[in-house]
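In structure tokens, one chain follows: the form predicted on its own.
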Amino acid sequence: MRTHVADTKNKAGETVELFGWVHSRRDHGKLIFIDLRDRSGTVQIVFVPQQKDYELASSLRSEWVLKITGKVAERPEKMINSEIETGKIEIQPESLEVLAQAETPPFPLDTDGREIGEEVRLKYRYLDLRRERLQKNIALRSKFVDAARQFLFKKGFLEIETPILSAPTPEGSRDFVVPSRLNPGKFFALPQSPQQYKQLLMVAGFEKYFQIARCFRDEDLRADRGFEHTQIDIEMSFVGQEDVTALDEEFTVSVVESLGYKIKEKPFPVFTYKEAMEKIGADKFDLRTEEDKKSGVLAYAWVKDFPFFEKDKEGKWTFTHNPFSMAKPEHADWLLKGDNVGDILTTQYDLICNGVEVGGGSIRAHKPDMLEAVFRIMGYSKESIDRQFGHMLEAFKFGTPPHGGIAHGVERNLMTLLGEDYLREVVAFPQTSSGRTSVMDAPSELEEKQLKELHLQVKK
């Protein structure tokens, strides 16, 4: 029997059941103003002296949980609130139920919140996430996963689960273990990305593989990264880098447009990482003009032929994107023998849009011998390549088609889209940025007893 707030619109001479936070309140002299909220919106409720619940009505407070039942009418002209979507109609109330009181929030709910400390908005983020702001952020976050899954769909991928317990891999960041309680001193890794597993379903034949993947990294906290991010992630067998970016742009066409957004270019241009150093002094670049920044539009560019090994801190070789992609074939032999690894080239390719990183993705080492060069330039001994990729040089042995695939991180996505800064700010629940949860005080001590169970000690 429930209607929303936003569909009261539509209902004049209506009665209707709604239920919601008390807003605001405001006593006009004998006439008492409520502006009840639900997640579709705010309508005002009127109570006048010689209604039955007129006295309750005057003891109400923000945030208190209501239930309402009344007649819906039409406002007199010069009382239409133009601002707000039921501003043409109010509520006459016929009974009002107080579901639950509440206490006074520690901050202020009816501002977008930027101006509150993190610490304070984290620790009672389930108030923090009443905002008008946030209820739309997470709302699009939620739209802009249904339309990428629906559009995957309807080109025959078939969402795959991957598992979260899994073991380390080498993709750039630390790993966040866990202790095997039947396995002592042994342990899991959270997966940085389902690259390994998503690559097994190729070889297992499934060529068009998609989910929305939770991955873990633990990694230093920036405003655009956490802990834990959500990829969609897609995989495709017997593809060349052309197949996946054109698949690939129009499925972001698709999902974006289909939110009311408009891209600044189509088909998007292409730069190689060369091009974009020479002539943009960066790989992620904002192509929009001022008149495009403030009409919302989205400037999108692949960049491709990335350089496959850089030098780390200690003067080794170390893959710049993937070491699970292939090298661009006029580059294998090199990579097969180890020549001139500075100049070899990889078939990685990222989706740059108003100059974030918001994609990325690459042709991927399908046969053993060219899996193992990749680990062997970057020092790893015979021994080592067997024990940690092995089954991946195993399963490459029994027919394993050419394929690629490419990720979008959502929270950066949706940064864009939204305009926010902080990835804080299109997550319902994220780490602080000294990387505590939000509300439960994680990460914490465990008792002696759990300790005893896994086997492990904690030494000062």
Given for the second form:
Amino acid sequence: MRTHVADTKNKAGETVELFGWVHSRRDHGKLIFIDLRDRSGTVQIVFVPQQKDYELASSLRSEWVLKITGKVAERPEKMINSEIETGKIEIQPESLEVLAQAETPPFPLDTDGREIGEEVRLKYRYLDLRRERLQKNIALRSKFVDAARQFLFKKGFLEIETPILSAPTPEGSRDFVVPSRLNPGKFFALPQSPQQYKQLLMVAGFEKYFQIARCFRDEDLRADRGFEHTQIDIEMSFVGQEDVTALDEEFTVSVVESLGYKIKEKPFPVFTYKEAMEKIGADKFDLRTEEDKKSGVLAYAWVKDFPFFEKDKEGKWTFTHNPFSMAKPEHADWLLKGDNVGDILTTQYDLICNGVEVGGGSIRAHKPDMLEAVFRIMGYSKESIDRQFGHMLEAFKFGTPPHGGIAHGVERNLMTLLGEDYLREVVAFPQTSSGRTSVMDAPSELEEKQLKELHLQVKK
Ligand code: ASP
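Show the same protein again, this time as the form predicted in complex with ligand ASP rather than the form predicted on its own.
First the chain shown before, then all remaining chains and molecules of the complex.
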């Protein structure tokens, strides 16, 4: 029975049943104008004196929830408002019902919200999300993920979930850990990415996998970095570097063009890391002109041939991108022997867009000796390799197809599409910049009983 507010514009002369919130109330002389808002937009309701619900209408306040039945009427010429979608019509109400009253919100909801402090916005996130900008951002996120799924299903990928309670998988960050009640003193780690599981799914013969995967990384927070993020995680068997980047480019073009965006250059330009550093001085760069920026064009590029290793703060070798990657074939020998470590290039490819890294992946080491060599170069003892990655080395002994993949950060992609500077603008319930949850109070203390069950003691 319900009509969405935006659909009223095509229903002049009809009687409709509307549900929504009071966006605003204006009293003009004896007339009361209510802008009723639902997810689709706003529409004007006009109450005139003598009308049955006029008294009730005069008591309405912002954010009250209403049910209104009324007739859609064309507005007189001089009353047309070309700024809103429903500006040519208005509703002449026949009945009004208040479904819920509302307290005055702690901040305005009819602005873009950027002027409001983060703390209060996130405390009342469910109200903050009512603003038009965030409704639009979160809806685009849903459409983005939907378009991604549709493309990947059409290409024969299977969507497969992998565990959240798991063993550590290194992506260069700290792990979030979860104590085990049944195993005193032992902990799960939340995945920094599904990297190892997706590779095991290739061993398992699924050949084409994807997942809209939650990833957890305990790292210093920045504008474009939270403790958790979502990635569109892809892995394929029997592929080389060009197969993955070609598929991924088709994926990216299909998804963003289906959402109405324009891409500056197709096929995407390709840079080696060396070229990028020499020519541009960075491995993430923005290829847009000022004109492109104004018109919302997306400038994608691939960067490849990264060094596999770099020295960490203590002067030890560490991976630059992904320890599970394969070295470029011409450097495989160096990797196995641990020669020329600083010159070994990896099959890593990064996708950048408008200066932001929006995706990255590699062809993987699928033979145990290759993977072992990576950890050996980073100074892992045989014993610690076996303890941490023995399951991968073992799996790789049972006929592992060559494989590779990529992952796209959903939030980073949305931020570039929307021109938003902060991750929190594209996440429904983001963490605050000090790492606390929206609305709910976490992290917080545990009850003594719970600590005991988990075999934990908190040092005062
Ligand atoms: N696991 C990588 C990441 O999370 C992506 C990949 O190599 O597929 O960044």
